[in-house]
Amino acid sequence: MSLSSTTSLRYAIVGTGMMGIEHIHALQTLADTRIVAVCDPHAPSISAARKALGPDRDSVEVYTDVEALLANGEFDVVVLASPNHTHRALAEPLLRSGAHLLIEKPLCTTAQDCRELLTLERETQRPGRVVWVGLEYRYMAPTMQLLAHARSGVLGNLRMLAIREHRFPFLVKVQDWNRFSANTGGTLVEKCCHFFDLMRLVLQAEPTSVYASGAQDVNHLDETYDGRTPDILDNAFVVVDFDNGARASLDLCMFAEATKNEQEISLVGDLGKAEALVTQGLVRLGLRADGWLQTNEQPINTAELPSAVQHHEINHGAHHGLHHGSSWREHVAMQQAIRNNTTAEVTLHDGLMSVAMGEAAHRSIAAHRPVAMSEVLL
């Protein structure tokens, strides 16, 4: 169904913790958007989604289970954002009510999980309809400019790609369901997936093995819930060779919040290197040709983003709210979809393949192997 620009689109949101809050701030700065209903079976969770709501907060329903939601909600947009092992059943209802649906990341805990969420999506279609994984990071202003200098081909044959997140613990969710693998798939499955998803988005390659080392070595080690100690990792290598040649790796650690960049990239093609540091807001391009220590910084600023988003920033006010507007521009994007009945930038095969990709580096660091593509995609 191809809406027009002015059409105004109906939300539903189902999850209120944390990021259902930041898609509430969202949504409520773009024009002829209405969040028509939220959806929590946590009271707390709700009371802080009426809160941002704000003066709409009385013309928003509430309801506390997905399936009083579709039996009475009216909406056009579904913005899943409840704790990640929820995902596989929640998803299911909503994609078989035929409403576009943003899954916030990642997609499932499982890749298995994943898969059965694709063949749903084809079994219940329908022309127009949007599925999105929100994997926002590819949003991010930085990464935007640094993967505009990736497909400009300034930087040759791109060779190698290096990211670092060097941040804070894990914050204290809704009955501290992020503290156990289970209901995560993983440090490396839950915080990592958007990092897999930009090496598959930069390279332009897929995947052929993981190799991985990592630990839990300092955070959460003094809590216990339930008698259970938190079992995630805090800190990790990660190795990824791809089916182009290229290779790409990961340097995290949770226990590093004594930094100034949260999030650096590292790019480098046979002609060049490009570097974006995320939360700096900064990207440094060199060319070989250049000469040695020859670099090109440029501050990040709405002039700079892609001409799609620059035009909503400039005519609609960018939202610079958490995840540095990245949720905000992932929106916008997908509003676009929507409106002009295109396909999703983000899909459902995105989202399996950076949960896959993590959890092949979970069996890796179990199995102290590298693990191939193909033991988790079967």
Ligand SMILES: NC(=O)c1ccc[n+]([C@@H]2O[C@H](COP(=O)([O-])OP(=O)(O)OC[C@H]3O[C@@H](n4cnc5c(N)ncnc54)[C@H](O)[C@@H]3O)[C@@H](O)[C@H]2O)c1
Contents of the next structure:
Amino acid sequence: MSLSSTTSLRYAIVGTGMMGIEHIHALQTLADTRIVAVCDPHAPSISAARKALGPDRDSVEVYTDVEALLANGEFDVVVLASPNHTHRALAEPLLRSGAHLLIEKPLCTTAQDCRELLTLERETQRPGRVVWVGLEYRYMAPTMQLLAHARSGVLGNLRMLAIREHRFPFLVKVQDWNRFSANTGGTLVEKCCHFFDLMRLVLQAEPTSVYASGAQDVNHLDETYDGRTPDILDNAFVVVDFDNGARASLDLCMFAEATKNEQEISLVGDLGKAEALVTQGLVRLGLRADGWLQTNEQPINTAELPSAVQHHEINHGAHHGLHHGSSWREHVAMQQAIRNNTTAEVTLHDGLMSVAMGEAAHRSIAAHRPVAMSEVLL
Ligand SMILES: NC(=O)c1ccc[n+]([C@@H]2O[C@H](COP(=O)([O-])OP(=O)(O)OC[C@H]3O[C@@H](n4cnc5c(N)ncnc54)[C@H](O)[C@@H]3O)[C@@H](O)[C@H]2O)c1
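Got the form predicted on its own; any chance of the form predicted in complex with the ligand too?
All chains and molecules follow, beginning with the one already shown.
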């Protein structure tokens, strides 16, 4: 492969399932951006990518494995959107190639695999190369507004962060890879790495211990794959202690699609409270100085999203379509880092920490005790 020295960025998409297609739609709206290659061993996924590419489809190279892509492709940036359990092995040659790299969440299925990728990143680093983890819930507009309140100081000393995700069951994936924890890392890694990442980001602190209770009570119990029943947890409560004395909780339910908001985030400091109601696109701010039950409601303005992204969201519903514009914002931010020669906003270290917190939560459920982060970070 060879890297371009021009300002136009050439992309290769590895894994063109649901998320790979979302990346294609987001990248198509960006200036000086070309998708030059797609790589997927599954013919229907390649067909879906070609359809998404529209008139660009005939100029895009198609590969069925990463080795062939690396041997023959010419690109500057790779988006790795293959199943979780393939990230560790596929990221290795991609890191060695020197290309800029966006790795979908979770970085890997275990903290150990994440650590190995961090070592590889250090060994293969070249000046200006950007390696980014797709923890894109940071870029959902209501989350960004909550973060702005946290940073402004208006809430005072941040003490409690409560994240509730009540949503639909896991979707069907190509070859049903997401039905087994060995492939996903377990629900609290696969799904909840987003929320553990938000906890560290909002509280600006590091986790010290994790206590969790959870189970697979409702979903996928009547499914079988080669005689095996899925083993993926569908509900949990997780409590995390942080090194600055703040605490956070996660309330996850995956059989609760009959709800108003998929995600509700509440942040309380000694001066006030901010709440992000993500699906409704609403942020509430209440300051204790203003008196009991006084809040300001702020609808979230998403006018900065290109119309193609907004249109896709409307067509695909809140669940599937570009994650409230966050995939698009993530690419805008990553391109700024590449073009301005700055570092990634979401690093492999962030990816490691979000996986390690999920791993600690799974261990806590199995052992019925709090798990110190030092037990999983080693
Ligand atoms: N950021 C988010 O919010 C978000 C949302 C959904 C999924 N994801 C992540 O994106 C990744 C893909 O998930 P998905 O929902 O698109 O799954 P999917 O099953 O829809 O697509 C995965 C694709 O990867 C392909 N693939 C498998 N092995 C490959 C290989 N060796 N090389 C190239 N391609 C290969 C499959 O054939 C399939 O087309 C996962 O890591 C998932 O956790 C992130």
